[in-house]
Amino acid sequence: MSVHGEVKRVTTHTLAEMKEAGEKIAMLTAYDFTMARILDRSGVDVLLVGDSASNVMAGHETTLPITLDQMIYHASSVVRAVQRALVVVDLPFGSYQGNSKEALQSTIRIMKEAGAHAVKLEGGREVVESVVRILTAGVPVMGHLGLTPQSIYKFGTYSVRAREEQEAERLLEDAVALQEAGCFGLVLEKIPSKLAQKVASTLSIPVIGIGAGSGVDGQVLVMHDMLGLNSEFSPRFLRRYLQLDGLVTEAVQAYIRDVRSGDFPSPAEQY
């Protein structure tokens, strides 16, 4: 808070004070209003529209089916919500891969019709192109390396990545890529912890992790799966905070109970 009392917002110079300051930075998934108000009164330091909205929000199997239409309908619910954190938006998948024009027009539209402060796209060297015409605009980027979940059918598994030397000097090769391109941030999903501490040392921007251990500059993790809205998913690297799901199972069942006796509403809970 401000010495005035009124909220001071998270921007990319903040998260970037926070590396240097060696202070970890909180990074949770949003995809409407009101929990989106409930995640920034709390504290969180970025809340991202994330396309796992296609999963969590619509279900389906892959990120892959959730349109650029649809993003920006959860991105412009969820900045309504926002005083103080940092809203970051995925670009879907087909709206800027192997285009680096698609890409500026699909960011434009998520800054004007949302009211964004940032994107996200997967992938390292191949999108650097797309990075570069988006900062163009003044729109500020996040990359994502590791897991990108866009490719799941190319990788055919979500298990973890980059345990091969191979692939984590490309892994870091492309980090460098993404921060030299002008990315003010990087995730990276589900590689070895070892290599995500190295990704994190070499940079200067933030490196946000998820499975990506410790060693980085601060975590992310989806909404619906701290909360244990989804009991079905559980990763090595998911910690739940709650178990909504039993909650809301129990809730509801009093509600069903209280209907069916005549209980609810009482002469109080009637004009």
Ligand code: KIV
The other form holds:
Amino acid sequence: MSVHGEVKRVTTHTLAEMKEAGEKIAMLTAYDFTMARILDRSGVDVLLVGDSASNVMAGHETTLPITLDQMIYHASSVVRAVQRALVVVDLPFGSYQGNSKEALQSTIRIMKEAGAHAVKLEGGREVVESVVRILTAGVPVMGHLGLTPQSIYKFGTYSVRAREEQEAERLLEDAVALQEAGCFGLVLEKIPSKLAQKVASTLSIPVIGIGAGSGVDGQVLVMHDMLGLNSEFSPRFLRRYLQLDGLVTEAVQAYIRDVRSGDFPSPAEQY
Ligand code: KIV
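Now that we've seen the form predicted on its own, could you pull up the form predicted in complex with 3-methyl-2-oxobutanoic acid?
So here's everything in the complex, that chain up top.
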């Protein structure tokens, strides 16, 4: 809270200060108004409108099908809910790769139409030109290295990346290149914790991990996974804070029983 009782917004500067002070950053994904409001009021620092919406909201097998229009729809719902958290939005597959002008145009649409605060894109040196161009419009950019799901058909599997020395060295160089290009932060997904720690201690910008161990500056999880809405997905890095799929099933079954038995609505629940 500020002295005037207003909620103090998290900015990219807040995150830089948190890294400096050794305070860990808590980031979660969000895709809709109602959940984003709960997460924001709970005090999460960063809300990522991830292209994982393609999986958890739309049921696609990969993140590739989600469109820029669909990302803008999710992002605008989240932005309307948020008073404190920094809202970062993923540039979806096909909206930036290989074309920095298109990267800037896609970013401008996300900023104008959704009211987002920053964008995230996947890749290393190959996206540096796009990062620099987006920054010319004054939009903060977050990088994403390691397991980058938009490249799943190149990798062939969702297993841990950069176990081999050559890929690890390349990842560290890419991380430095993204920082030098001006990224305000970096997500590292599913890489060995020792490598993630090395990246976090080499860079001055905040490094947020998912499946990247504890030696980084913060953590991100997909909201549906950490709330246990998706019991089929059980990677080693995931901690479930609820088993919401079971609780929702029990609640819905109780509702069905009550409707069928005539118990709902009771006299007090009608006009
Ligand atoms: O789309 C997403 O949810 C992400 C996180 C896994 C970091 O990029």
